[in-house]
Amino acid sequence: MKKLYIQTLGCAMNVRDSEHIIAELGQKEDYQLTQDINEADLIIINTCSVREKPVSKLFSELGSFKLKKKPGAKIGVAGCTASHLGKEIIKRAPYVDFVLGARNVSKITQVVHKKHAVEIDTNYDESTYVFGDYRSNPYKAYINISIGCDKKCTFCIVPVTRGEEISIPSRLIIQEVKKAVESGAKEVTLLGQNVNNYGRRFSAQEEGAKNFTELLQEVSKVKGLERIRFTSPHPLHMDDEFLHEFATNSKICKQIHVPLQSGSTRILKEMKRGYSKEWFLNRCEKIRALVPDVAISTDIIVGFPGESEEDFLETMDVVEKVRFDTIFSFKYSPRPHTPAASYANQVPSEVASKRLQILQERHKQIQLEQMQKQVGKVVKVYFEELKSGGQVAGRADDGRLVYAKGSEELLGKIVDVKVTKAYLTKLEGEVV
């Protein structure tokens, strides 16, 4: 069999796209996955373009691939950077054999045979394409419920790289959930740029079209499925019906990602996020009232064009009030094809760096306090990975990483663990 080496950068959707690529090449082209780049017949890098750093990393990685690859091996670039750079990648790195955009994953078996093929059509519709089966983790599954994004956030390149939002028919989603459960997964994570906007548009007439709350109800009926996660919801679509389902459906894990981006209503308006600081705080207060032990994570951008010290303090105020369990925080990075990249009032890099440092240092304190509150609790952990030193690792219902002494007999099982120690990013405990 031919050997495939694939490197995945970026988000969970990219992880799922890579799984689709592996499945298609494995079933239709006889490729077998390898972790050794030197023996690979095909090397693919699945790229991210949300921030500038992964884009610059692409070309250094490609140079490294060129040096390591064996004679005759092919190199392909997939993902969001492929979508927005297209032919430019081959101009800058002519040894790249093909470029495959994030909206064109199903074409992988075509482009692999065409020298310098470039498939980056963001209007291409894969919403009803049934991919082959492959999951990198046998105990849980990522499942796309929509592709693309209709939001017009002024900082974000995703609508340019992934095209307009289309929902995947619910029958195909349920079919995929059932297949995952039949092959041993007890947990699924539903994926979309704005999952709780599900149902807004289908590529064809969808009988009995559902919204996201109704989809969650359908998914939870699948026998053998014990846990449902989803990412990312949008604060704008967190209506009371959705929050009630989140709180009361026992299969939905009590962990929720609520992307803030900024705590300043003025900056949120400049970002075209569609909600205010007050709405965001109201939704988080409602979530905590309904589910007191919930874990809330968020995304924050500091140094967005025009962000004043007062605007930054508004963000810090939200951090203090919500006390997020996890924050993914970044300096604003101007992206091509986005309105904010051309705004005149760019924040100096050193100012943004200082604000990011303040945010991250304060959040570390909050995060450790939140983790220490877990000591003494008994939590249900779904073990999925063997660790060194006779330990196994898995996730509690609220998404926290938990280590405990144990063997592979615990893998794929949900068991009670009493938390004995807390660290910044993980807990340790004993199986009860």
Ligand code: SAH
The other form holds:
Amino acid sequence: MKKLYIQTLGCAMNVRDSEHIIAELGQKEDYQLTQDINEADLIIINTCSVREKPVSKLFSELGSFKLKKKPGAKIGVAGCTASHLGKEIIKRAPYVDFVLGARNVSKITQVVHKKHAVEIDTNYDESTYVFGDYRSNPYKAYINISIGCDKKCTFCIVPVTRGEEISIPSRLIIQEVKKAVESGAKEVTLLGQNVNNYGRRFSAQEEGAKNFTELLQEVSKVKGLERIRFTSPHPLHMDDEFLHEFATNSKICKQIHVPLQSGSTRILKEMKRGYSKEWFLNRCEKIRALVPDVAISTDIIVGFPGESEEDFLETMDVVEKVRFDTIFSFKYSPRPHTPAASYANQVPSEVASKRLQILQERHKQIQLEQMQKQVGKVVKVYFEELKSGGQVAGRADDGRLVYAKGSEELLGKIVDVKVTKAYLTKLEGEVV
Ligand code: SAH
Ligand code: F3S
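Could you please show the structure of the form predicted in complex with the ligand, as a counterpart to the form predicted alone just displayed?
Below is the entire complex, every chain and molecule, led by the chain shown above.
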């Protein structure tokens, strides 16, 4: 058996793509996963290009792979940076053996045999390809429901690297959910760049559920499945029908990601997000009214070209009003092939850094207050990991990390836990 070492950067879709690579190479090419890079016959890095940092990390990682690899071992670059740099990667690092773009994952068993293969067709349709089975977590499964993104947010490189949006037929999604449940998973996370735009377009002669709400209804009928999560939805497509399903379907976990990006309607327009500050606030108010115990997370970019102090204060106003449970916050990073990168009014880096700091400091206070509100509640925790000191950890229905005293018997079970203590990123409790 040959050994495969794989490093994954970026989002949940990349994690899933890596699982597909491991499955295909394991079942068709006799590769076995290793954590030890020195013994690997094949080293793959699955890259992210959404901000500049992970791209520069790629080349430093490649340099270290070259030094560590055993003689004759191959190196492959997969993912979003593979898509947008393509042949450039082999030019800059000639010891790289192949480049495999996002949405070309099913070609992995071909590229491993071709020296300097570059497969980066962003129109490639693998929406009906059935990958081999592998998942890194026995208790939960990630399941793709769509590929690519048709939105053209002016800051975002994803439509360039992952191509046009195409939905996976719901019969294949249901088949994957059933397989996951049969092999022990009680929870699935449905994945896509824009999940609630599901049903926009299918491969030739294929069809599926007519929209995301209908897909959620179909998935929730799978026997043995207890929890459904999804990421990421777009605020624009959060219609009342969807929010009603979210609130009333007992299998859907009460955690939702509502990516804001900016609280200024003017900047949202420049970003081509398609909604206003008022629409965003209205959706969040509605979610909190329908589901009082919900946890809301978001993504925020500071320092988008032309962002003034007033625009930033609009973002802070939304932070105060919604009181997000989690915020993923980023300094705007100009990306190649995106309109915003060539806007003349770029915000100075120090100004953006200062805003990021203000946002993060305020959010930390809110986050702790939100966590402290959990103390005394009884929450349902799906335990999945053994921790040191006789503890087990898992996620509450709303996605919060919970630790409790316990042993292996609790793993894979959904159990009531009374929360006794809150920290910034985790809760402690007692099994009741
Ligand atoms: N639809 C996807 C978006 C993928 S990018 C999703 O919601 O997961 C993930 C996040 O990265 C975006 O929501 C945005 O906040 C951030 N991001 C994207 N492009 C960026 C850029 N050029 N600079 C800084 N942050 C960016
Ligand atoms: Fe990117 Fe906007 Fe799509 S953030 S992934 S272009 S919804």
